[in-house]
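Next up is one chain by itself, shown in structure tokens, the form predicted on its own.
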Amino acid sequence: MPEQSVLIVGGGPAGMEAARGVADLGYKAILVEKRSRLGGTPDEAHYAALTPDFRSAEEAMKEMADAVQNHPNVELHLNSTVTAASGSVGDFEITLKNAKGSEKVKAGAVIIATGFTHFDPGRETQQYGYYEFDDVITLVDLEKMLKAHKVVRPSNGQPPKRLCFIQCVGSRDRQIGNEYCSKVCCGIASKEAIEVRQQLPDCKVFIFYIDMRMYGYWESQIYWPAQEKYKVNYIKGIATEVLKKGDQLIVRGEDATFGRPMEVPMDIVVLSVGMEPSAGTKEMAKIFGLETNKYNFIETIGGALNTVTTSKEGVFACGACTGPADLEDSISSASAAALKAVSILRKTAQAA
């Protein structure tokens, strides 16, 4: 008899939703997470609020985690990693490594939900001085400050009077090979800009952008309120470098609207870093023999009509391990992956 359980790799939003979906359909979900707790990147990186509804990220992840941890059809493996896999649809054998050693589990189908990693702005180039200047930070760094309600200059602990975002850092960049748009950075920068203005009403906030890419309802949910209600300044142009002058940072570049050079003093510069495939995504692709695209995200083979089926029968992928995705996309694809996985279990059982 084929195995009637689904193994899900990754305990972030997509993995939790996939596990809950499988379990709600009456099948056993085996959820494997490398960390000691569920929640994925929103939890690990201390996100303050979700985009675009500004809901507490901590509250939302706790709600998702509770639904999984308290579900009778979910078998949870924390502090565990997948180290090997063999077999085929209906009869996968997966080796897990944890503090107690190694163990093997059986599953009829697998869902990969290993997410993404944030681009390291100091990896390829130091043009923005991320490792050189304390007051050059990333979206992730600012998110932690917002959660703690303590937005201050790392160099002196004082609240900034002028703060700016530089968009498309690590995205839409042919030189480093990340030609794709990371999809969420414009929205997240705008959300964080609103939060900065809420917490520091006297701080002037600027966003330097190539193009603002607000899809769906984000235009009305975030973009226009940021400008009209919170007076965030959007400047179309390219920031080419960040320099130190006295106790301030100087952002140099070109103002595309007026076609002239710009040189703007700032207290904090926030780099809007994009998404790259996580180490776990790359590792799972190797272990399960999955095709990846040129950027090393897991390739799905069904085009626009099937965004979760991989090159390996019985193995599905969801969330940002298949490419840049926001939370809404990740949750939707996780539900689709759960449905596909359960469907293939039923088919293999009927054929047996």
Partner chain sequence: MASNKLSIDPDQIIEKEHVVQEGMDISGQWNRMFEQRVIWDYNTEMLDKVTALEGGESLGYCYQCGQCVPVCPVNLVGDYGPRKIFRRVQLGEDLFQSPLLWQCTTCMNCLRVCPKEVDMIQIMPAVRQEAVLQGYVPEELQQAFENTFDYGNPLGESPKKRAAWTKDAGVPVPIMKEKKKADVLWFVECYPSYHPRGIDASKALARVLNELGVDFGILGVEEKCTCDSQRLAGEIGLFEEFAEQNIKTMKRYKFNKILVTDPHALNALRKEYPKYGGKYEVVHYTTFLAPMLDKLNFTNKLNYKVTFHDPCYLGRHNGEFEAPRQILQALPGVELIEMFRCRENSYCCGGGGGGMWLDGFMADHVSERLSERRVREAVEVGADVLAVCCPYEVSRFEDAVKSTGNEGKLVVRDIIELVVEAMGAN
Contents of the next structure:
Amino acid sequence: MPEQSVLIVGGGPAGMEAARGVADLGYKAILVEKRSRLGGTPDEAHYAALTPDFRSAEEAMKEMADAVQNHPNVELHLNSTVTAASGSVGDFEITLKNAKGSEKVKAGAVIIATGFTHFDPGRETQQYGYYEFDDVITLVDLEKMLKAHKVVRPSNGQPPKRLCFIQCVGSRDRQIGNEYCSKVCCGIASKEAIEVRQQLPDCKVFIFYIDMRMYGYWESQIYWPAQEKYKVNYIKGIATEVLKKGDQLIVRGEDATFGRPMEVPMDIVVLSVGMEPSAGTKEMAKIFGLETNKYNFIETIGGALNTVTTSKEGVFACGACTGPADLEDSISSASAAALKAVSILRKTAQAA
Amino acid sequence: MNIIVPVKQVPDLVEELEINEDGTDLDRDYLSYKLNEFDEHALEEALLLKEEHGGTVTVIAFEGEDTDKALYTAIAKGADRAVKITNDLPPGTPNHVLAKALASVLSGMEYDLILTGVQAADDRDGQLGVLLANYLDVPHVSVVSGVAPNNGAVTVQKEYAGGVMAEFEVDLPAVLGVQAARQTPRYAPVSRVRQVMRQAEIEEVEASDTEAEVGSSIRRMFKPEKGAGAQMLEGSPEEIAEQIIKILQEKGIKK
Amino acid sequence: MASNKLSIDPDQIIEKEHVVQEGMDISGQWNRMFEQRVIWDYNTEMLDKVTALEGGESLGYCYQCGQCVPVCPVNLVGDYGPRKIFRRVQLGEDLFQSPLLWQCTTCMNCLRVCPKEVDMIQIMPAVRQEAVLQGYVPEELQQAFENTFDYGNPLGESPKKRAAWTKDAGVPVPIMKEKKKADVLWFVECYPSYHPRGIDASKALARVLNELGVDFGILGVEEKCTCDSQRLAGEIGLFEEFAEQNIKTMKRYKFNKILVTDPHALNALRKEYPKYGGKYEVVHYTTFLAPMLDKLNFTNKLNYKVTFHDPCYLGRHNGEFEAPRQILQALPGVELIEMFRCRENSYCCGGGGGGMWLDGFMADHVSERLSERRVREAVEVGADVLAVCCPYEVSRFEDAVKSTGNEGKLVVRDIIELVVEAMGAN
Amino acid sequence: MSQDVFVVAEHLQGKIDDVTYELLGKARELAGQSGGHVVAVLMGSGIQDQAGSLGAADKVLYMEHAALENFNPESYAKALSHILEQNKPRLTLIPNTSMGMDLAAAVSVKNNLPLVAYATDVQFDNGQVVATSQLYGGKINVESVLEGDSSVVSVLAGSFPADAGKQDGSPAVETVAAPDGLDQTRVRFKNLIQPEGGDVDITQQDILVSVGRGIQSEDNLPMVEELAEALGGALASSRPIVDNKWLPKTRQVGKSGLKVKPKLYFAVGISGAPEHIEGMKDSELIIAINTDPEAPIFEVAHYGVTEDLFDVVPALTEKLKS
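Form predicted together with its partner chain, following the form predicted on its own:
Whole complex next, starting from this chain.
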């Protein structure tokens, strides 16, 4: 009798949604999460509000976690990691490890939802001074401040009078090797810009960009309100370097519209860091023998028509482990993965 | 118009010139040679004429040190043919001999115009172009700085002192001694020179007549006496400037 | 910015009613539009021409982010910038005949920050080569090329005098032709062989090499310009010509490594000569000396505030930022202070990529020379010595010290001159 | 065979050029040694009255012909060849000028006469003519012995003082018939082109700052111009600068340019080719800047500087201005 369970790796939004989907369809979902709690990056990185709907991340993640934690068909393994896998479609044997030791579980299909990690802006070049200047922070750092309602200059604890975002940090860059667009940073920066303006009405906010990528409703939900209602200044021309003069940061770049160099003083510079595959994603690709693309994201092989099937039969991937994705993408692909995983269980059961 | 440009390698004046042991010639072992700068102008003018009015440019030179380089460079600039006269005529051969030899070679060639540099640094026995014209018995004008074809003839400008110029009409074929081309001689990109070296061929000919009566011989060569010469001013630029101002004041040129 | 609207006298605005043109009512204020509308005919031929060149491809990669412009040294004093070049060429500007072509010093700071790897270090030489072949070459540069072709050095000095400086070096400077074999072949290069200030540095280095007991030799009159800057200025044929000659010459001798004074020679010998069959271990003198400092006896305390100018071709191009600083910090009494732009982001002296021979040309296109800008920075940080280790820089900066009126405030020294000064009298 | 010394008189627009007097003065000295006469050869049309200014000659051979009205390389060479053929002088001195260059080499071939050009000195030495030529850009002097009993030397202008040759008097004027076919020439004179007016007349300036090749680029001209301004003088130049069209022809000093005698001649980056020196050596005070200590300009300069002109010129300008 083939295994009638699906193993899901990763307890973030995609993993939780996949587990709930599998469980709702009446199959057993074995959800493995290395942290002690569910919620993934939004929880771990203390996201304040979600993009684009401004819903409290904490509340939204709690709702998702409750749905799986209380589900009779979900077998939850917190503080656990996958260390080995063998077998094939319909009959995988996966080794889980936690503080108490190792155990083996069986599953007919596997869904990888190990997500992404934020680009480390100090890794490739120091041109923006992330590790050099306290007041240079990332989208993630600002998210945490927004959540705490304490947007201040790390250097002196004072609220900033001028704050800017520099877009495309770690994305669309051949030298760094991340040639892709991280998709979400334009929206997140605009969302955070609105929140800063809400929390600190006296703080001027600027966004330096190459081109704003606000597809679909993001345009009307975030971009236009940011500019029109919240008076966020969008300036075409990415900053090249951040310098410090006295206790002020100087953003040096080109105002590409006028074609003239600019040097703009700032209190806080927020780097809109992009997405890279998480350590877990890379690890799972190795353990399950999945093909990855040149950026080390898990490769899905169905082209536009199938975004969750990996190179290994019976193993699916969803969320940001397959490439930059926003929350909407992650949830959609998680549902799709759940469906595909369950259908493969059914097929193997029928064949047996 | 078919133009022939005889060119000549002359000792490079950038180098210090030394005189040989018996004092009758330069110490040629250590000399380097360079195309006569007026010949560069003649070539440039020839190329301009060809570009404007069609025809060919043939560059012709006596075999010697770096002759090939000069000829290949001329082709790289746009000359159509390069001819090397292979008789053993060592550097320093009098212009009468060279002109006669050239004349014997040119009499077997077709041409409308011969452009040479007006002079060279070693024209001890007269300018090559004028001598050549007289051996060939064709008209010549030297110190020319403008050439324009005009119904089978050319209109040329000859420079006199003080910026006065005379305009002549000269029947072809003719020899013109070029003082300056209408534009700075063009640059021959080395990539092209190298390409030419691989692809182009230098024709070789032998002059049938190298016997000319020169009628003069070098008795002695010497460097000009260092007369009293200039009193040299030394020091930093500022100190020198001060000394100059002092001199000007002493001479009443500057108060 | 002044409002353009005000440039029209309100009284001059023509009011027309019921004006219909081609069936459209265009009544209203007529000459409000102070400029005629322009319908661009995008002539993409020029961009295609550039990107079709070997090395020119990446100009077409630009996505107009604008990161290059702020770090471009020329943009700071003029209206030049890689992004703008792309845009202008895209709009049909003929780069082959444009003065913009000669303004790039190939300092590489744009490539450092470019997310698309638009590589001006490849693009410029490729386009310039075409321009040179077509006869568009600034006169000053042509002179340098001709000098190099005729004399093996861009200064137009006699090739026979290439080793003349050794005569009064005060220490033995062996010539490879006699020596045949040495541990270190010192490739002196042109400016250190001929330029008076370059010679000062050469003599200083000769003394240090003797002091350290280094087994070295120079090529003397057999040495020719490596022509790296001529190559970058578009004369690739000239580069190849002399690369072949130098490689042939060096083949005759036995040595373990090549020591260079000139970062441009370093770049050529290390990165370009292997393409022509000349594979060597090449080391800049600062890199060579830094580990041997303990063997030198510094008896003279200098008491200088020194700032160091990273040469583009030592730093950004060849990754050496530490050795010069190690040497300076080892000199007694030297306080090293950094300029606003340093290391990877160092400013350019303006001499690279042919800029050395385009000073007159550049004067027409920039508000001040790059070297002047740099000297002001050195003065601003309070240095009294501007230390350099590229032979282009000494003369450029010394001129700039004068032209910016900073004489007496700042002196320019090659690092090796400071080393010798710290060693004290013989 | 005669022992006469012939001098070919040069004239333009009805005026005898100074070089003629220089040669006449020298010819007097030489004729004294050879035991011959000084004969001036004047070819032209309607200028016989100019013979009066050739008083230093014993005799003037005057050839009048319409084809000689203006200098013409072909008709003049034919005429001179004819005269020399008839007279066979011991020595013929021809100015090494734009006109003389067309004549000397021509008669050398036509009459089979030895020729030495670019002479700055001519002597009789044991009955032989010995001429010293200034060659290789003035860096080398070459002493040549001219064989045979008749020869030609073309002499650089400015080699001898003109005063000795400037004697009024009434030399015997002998009119010579023109050879046949003098007007059948393949070179035809069209017209004279006068220099464009409007520019500074450098011959009238007290102070000239003159630039040469050493300034390297046209872009460096303003630097020197500034010095000229600070000195209250005008800018002049050597030939290459004009050939490159950096300055108009009216600014050129030297053989093919203008002769100048200012109170101060400040030579910047001029090495001093003989053709240049010819045009400025009589200046009252000559100061020269050139990095090559061997440059011939230092032979005629009173004061010399070998420091880099790019350092000295701005320093001097600045000091003059303050």
